[in-house]
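Listed next as structure tokens is one chain, alone, in the form predicted on its own.
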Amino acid sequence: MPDSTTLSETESKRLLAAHGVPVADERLAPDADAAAQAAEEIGFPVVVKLNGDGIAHKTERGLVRLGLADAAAVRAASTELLAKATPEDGEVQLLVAPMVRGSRELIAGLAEDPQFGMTVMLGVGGVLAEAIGDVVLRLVPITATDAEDMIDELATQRLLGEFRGEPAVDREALVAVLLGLSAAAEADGRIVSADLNPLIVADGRPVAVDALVEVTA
């Protein structure tokens, strides 16, 4: 197995979505003055994280604020996650990003099979993810029909539908995100993995919240 590397969140979702996956309108900030700055040109609430290549696990580390209301907050907020980066993460950066809402979460993504090779994942996310354990795969590369069979045969139908006075999940965008991350597979051979987690539905639009993709070093 090659040695391998992670993208930083910015870098992984322009990857993705040149080949068509739904990412949030999010700016690239270097310190909490231009953070703020950022926010109000996106709209409030916005969500700031802190950004760079040897961060992986932003949440794990509390590296993620949520719901920020307005200029003082994002400057405040900032200023805590740039004093929380330390050597290892090498250049970090501020991400800010609209806050989006959604009662549903799903997860997709690229895994490779030592056997059988690159692989499409389509998942139900959240907190419950793990212990439902509903995910499909396709080996890459998918058709929009793959697609739609991928979404079809995860169990938990419901929440694909009307759900809380959300309108239901619209399956056409949703199998753009599984066809994009087959092309971005088959378009870049240093993708060793992807995840987007979460896949946010909101107004019935599924859009990645997050992203982490894995290239050979």
Second form
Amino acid sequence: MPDSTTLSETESKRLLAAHGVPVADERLAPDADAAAQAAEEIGFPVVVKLNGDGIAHKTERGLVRLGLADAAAVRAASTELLAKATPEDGEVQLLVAPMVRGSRELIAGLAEDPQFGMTVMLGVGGVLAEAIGDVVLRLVPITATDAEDMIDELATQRLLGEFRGEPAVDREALVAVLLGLSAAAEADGRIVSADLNPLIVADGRPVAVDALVEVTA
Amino acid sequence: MPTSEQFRALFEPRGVVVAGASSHPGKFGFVSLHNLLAAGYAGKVFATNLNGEEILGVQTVPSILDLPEGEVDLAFVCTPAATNAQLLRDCAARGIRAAFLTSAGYGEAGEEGKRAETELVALAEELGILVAGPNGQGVVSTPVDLCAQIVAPNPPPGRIGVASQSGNFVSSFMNLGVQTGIGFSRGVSAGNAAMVNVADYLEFYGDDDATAVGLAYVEGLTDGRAFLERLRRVAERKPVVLLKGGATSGGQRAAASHTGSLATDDRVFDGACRQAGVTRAATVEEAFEAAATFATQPLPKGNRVVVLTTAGGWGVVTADALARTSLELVELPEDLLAQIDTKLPPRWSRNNPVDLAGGETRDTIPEVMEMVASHPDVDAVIYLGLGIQSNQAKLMRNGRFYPDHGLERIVEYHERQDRRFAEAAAEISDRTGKPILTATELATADPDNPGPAAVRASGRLCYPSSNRAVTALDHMWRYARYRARRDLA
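Provide the structure of the form predicted together with the partner chain, given the form predicted on its own shown above.
Every chain and every other molecule in the complex is listed next, the one we just looked at coming first.
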């Protein structure tokens, strides 16, 4: 595999959204005050994350602050996050996004297979996907019918229906996510891999609250 | 890609010559001639041998050039690799369009062998001869009783077409065919697949009227994407069942993404098969049984299954197995419940699985089966409990009281009933156009039991366990759904 580099979360989302992958409404802010201002516009509670090209695994590094309820909390979190930036992270900003709530998490993405080339993936469990192992794949490009098949093939079908008072997963929206990933891979040969993780099911709609795209250097 | 005329020469030759026939019963040149003659091949059989001996009643000739022009289409080649170039030229001169090479010493034998194989293919292409193999075990084609192979068995006739990268897997599948009575149309061991590979054979089967389902074993694939794209086009026409060896490399990938680490070789291959409409099986039995089911049962139009059983526990276990698949254990509709009520005492399960609970009289099983299979809300039936009566009959027949005390009469009655039930399953399935799968361990534990024996006689597979019937039906439904979603008629 050729040398690759990761894009920042915002760049990743922008790239995938351009091919039809739905992403949450969010703002970039250079400093704590601007982050608080952005949070006011979006509406509380919000999430604040450190965003930068060199940052791949935010959760592991503690670069995500969830459920911030007011401007003061956003300011405090932003100051802490900026202090955690390392020189390897490159230029960093604060990413302010609405706090998406849902009790179900999925994962979707792209990966290159040495034998079959680019593949689209859908799985259950978000950050726990590797432990759960309920995953289906298809080769790029996929059709809407292939995407339907993928959804049906997940072993954990109960998670896709009505769940703990939340509506069933919006299948059309999930199909759109998978088709968007496939379209992105088809259109942009630089893409080596992509993660939408987690893809939180909020009120039945899958929302990518994080995205990571890896491209050839 | 060979022409259909060349494939015809391989699978439906007017005459066959065994090149390099031997009088030694341990040699390929003897075994292949033996198998060809013993299977009762319909066309003319010739053989070459340097000494011109008579072998198995066939007067051999020293050279292919001594054969009559236009009477032979297929050469079965057991000669050493070094002589094969001249042999192919002689074949071309006599109008032979296909050659199956058992000869070793080609691509499997190092650099020199690889070069010899490349030259062999170039020559065959120039001469317009299809070369199967080399280093393969043979070819079988039941419509013309052709059994040109250096291994057993000669399979029963049927509608499964096999192609395999491993010759021994052709034998494995065909042994299961002999055991179950579910037969084959064609079978070929691709050997080194120098000129014709597994996908080529499957494409031929796709167009072949004698073949209803393709069954293949593959190991290494040089271009997995192109291979499955070709199989996708075959699967548009008829089902293709694939068993793949060496499924996982197990190699850990350096992946920056979670997706990368989740996209294991096996999952990717699985997804690629699903995308192509190809039925992937995990084991030899599963592959054979899926193919046998496609070959002998109608495709289900939906996933709603009723389990019909004469004993509770079997039904429960089958319901558990169904829960792990894409199939649905359908809730019995009110009108069907009411219909079945008229045939059974009140203690029956009144639920799916339909547990007859020993409440059946002489005609209950065929009658309830008919009601269930005819109902519009039911897409398939799994029937359990066949052969119980005959099993008891066997004990009576072999016991010291037989035939007195009325035993002869009851034994005959029991055996007749099991035969009836097996025949009813096939007949009702034919009439309703819905799959009815009969499962009992007696299929293997006591294959001569009149129940399983009658299933075989009806041309259907008697599944050795209900979970294997469920797996086969699940494969069928997935394929049917694949077709329906893509508007493939």
